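There is one chain below, alone, in structure tokens, taken in the form predicted on its own.
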Amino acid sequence: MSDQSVEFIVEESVATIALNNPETLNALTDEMLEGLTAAVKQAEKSQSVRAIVLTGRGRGFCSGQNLKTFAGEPGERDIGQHLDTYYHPLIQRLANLEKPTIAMVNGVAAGAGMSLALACDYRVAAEGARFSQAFVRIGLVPDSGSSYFLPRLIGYSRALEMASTGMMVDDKTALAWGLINRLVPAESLADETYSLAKTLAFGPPLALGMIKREMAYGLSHNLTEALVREKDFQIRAAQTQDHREAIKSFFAKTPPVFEGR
């Protein structure tokens, strides 16, 4: 799938979904949001895709909603309907994917663009990347999942400060706060990102999906509940062909080949 605003490419079991409107730092339009949702659905359904990289073309990841696409006075538009129609299905689908997702952040990620990065499992950023909860600058509040993801990543106080001031967080601060997983030189961004993506793509798909759900469950449940969930998932993981393959390969001293069975 490829169109003017969103690119979809699959190579070596990794799907790249790229926002492609560099003139606006990939500011989001309805067309782009529809294209993103379609691309995520396609990656989810494709058996050949085992990891996903989300990025932006040009010198920015995504600058957020393109305000020029809203016609008329601000108070006249139904922003709630817009969120329900375009953003919420995308964020829900991206966050709930069983397949690992990586945001490859090549520049600014602001507003809903930052929300997209937060909804991914991992964030690999190039030196010079910056992050902003820019909503407050136009009298709005965080949306598209930022109020859910951000405090869980960097803590309540820092998240509140970002949301309340619209401050621009630089690359080194983002790394120190745990907002990103890795910070790499710009010229190494693709190599580092796809190295991680391929490591995940060649891992055991069923176990990786359960790990994502297990970690999310542990964030909102007590220890006893988490132990029960771990036991349930471990029983299921132990019954997979992938587990049997890994044990066999361990003793044979050969790399396992995981097939998601």
Ligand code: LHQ
Second form
Amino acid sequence: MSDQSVEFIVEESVATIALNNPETLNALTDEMLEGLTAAVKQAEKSQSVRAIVLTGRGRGFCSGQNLKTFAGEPGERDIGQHLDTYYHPLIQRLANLEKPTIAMVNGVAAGAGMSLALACDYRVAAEGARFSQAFVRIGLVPDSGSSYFLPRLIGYSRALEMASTGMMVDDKTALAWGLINRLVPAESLADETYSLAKTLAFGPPLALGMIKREMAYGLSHNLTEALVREKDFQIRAAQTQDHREAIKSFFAKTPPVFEGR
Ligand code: LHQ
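Next up, can you give the form predicted together with this ligand of this protein, since the form predicted on its own came first?
Let's see the whole complex now, leading with the same chain.
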């Protein structure tokens, strides 16, 4: 494994978190899971980060749990404890981040590697990217949030088929099913992803955080509850300096500068 199995780089308000163990298609070891969680925490905390890109080095995005480092006889390793220690805090943190997250899917995303992509807000994929709920192929069930995110993204029947067969879903099917937001030529992947990341990074941070929470809330509440939540957030958004700035800029015909206040 490389010295730095998870890279963390911040440029122009965008943090890039890159899994860096290309020989295994970025299969997740304990060390990588710790590195990933630390990087997400850092991105969350840093005032200079306003959008986050998660990607993999080499030809894979992430092949899920490293099966070499989690080998053994059935029952020998405590899989529940492994999930509680590593995956659950990571997935919760990623999904609940108030900053926008983009999975830049450069290649295959399998098992918990696919769960990671699903826990991001957006997925921009390169041609040739593929997706598998690989768990069933090794006699396991979806974990790390796949059973939550996948049916919400692509619908129950498709999600169930993916989970029950471990089928490999190709790039065009992923786009048609709404599993990914954008499908782009491999050579444009970085440009397209960072263009979206910068659009989000220059948006009003407080409103963006509330939009994310509002949409998630809307998925699991009724209309009356959603209207109440919208009103609550709108009252808060209307009180921000960023809202005032945007109104002023609109009439001045200049681009607004949002500061997250
Ligand atoms: C790998 C891996 C890998 C190690 C490729 N590990 N080396 C489970 C257990 C415990 C706790 C918590 O949660 C989980 C959740 C999970 O994530 S379970 C699902 C784990 N992932 C998988 O079962 C996927 C296994 N990998 C594959 O099926 C294939 O490698 C895919 C479809 C991802 C890619 O296929 P190819 O493009 O044909 O590549 P490859 O199979 O030739 O892999 C390249 C190398 O990467 C190869 O090593 P080698 O030394 O032969 O070059 C693989 O052994 C290694 N690798 N995935 N998860």
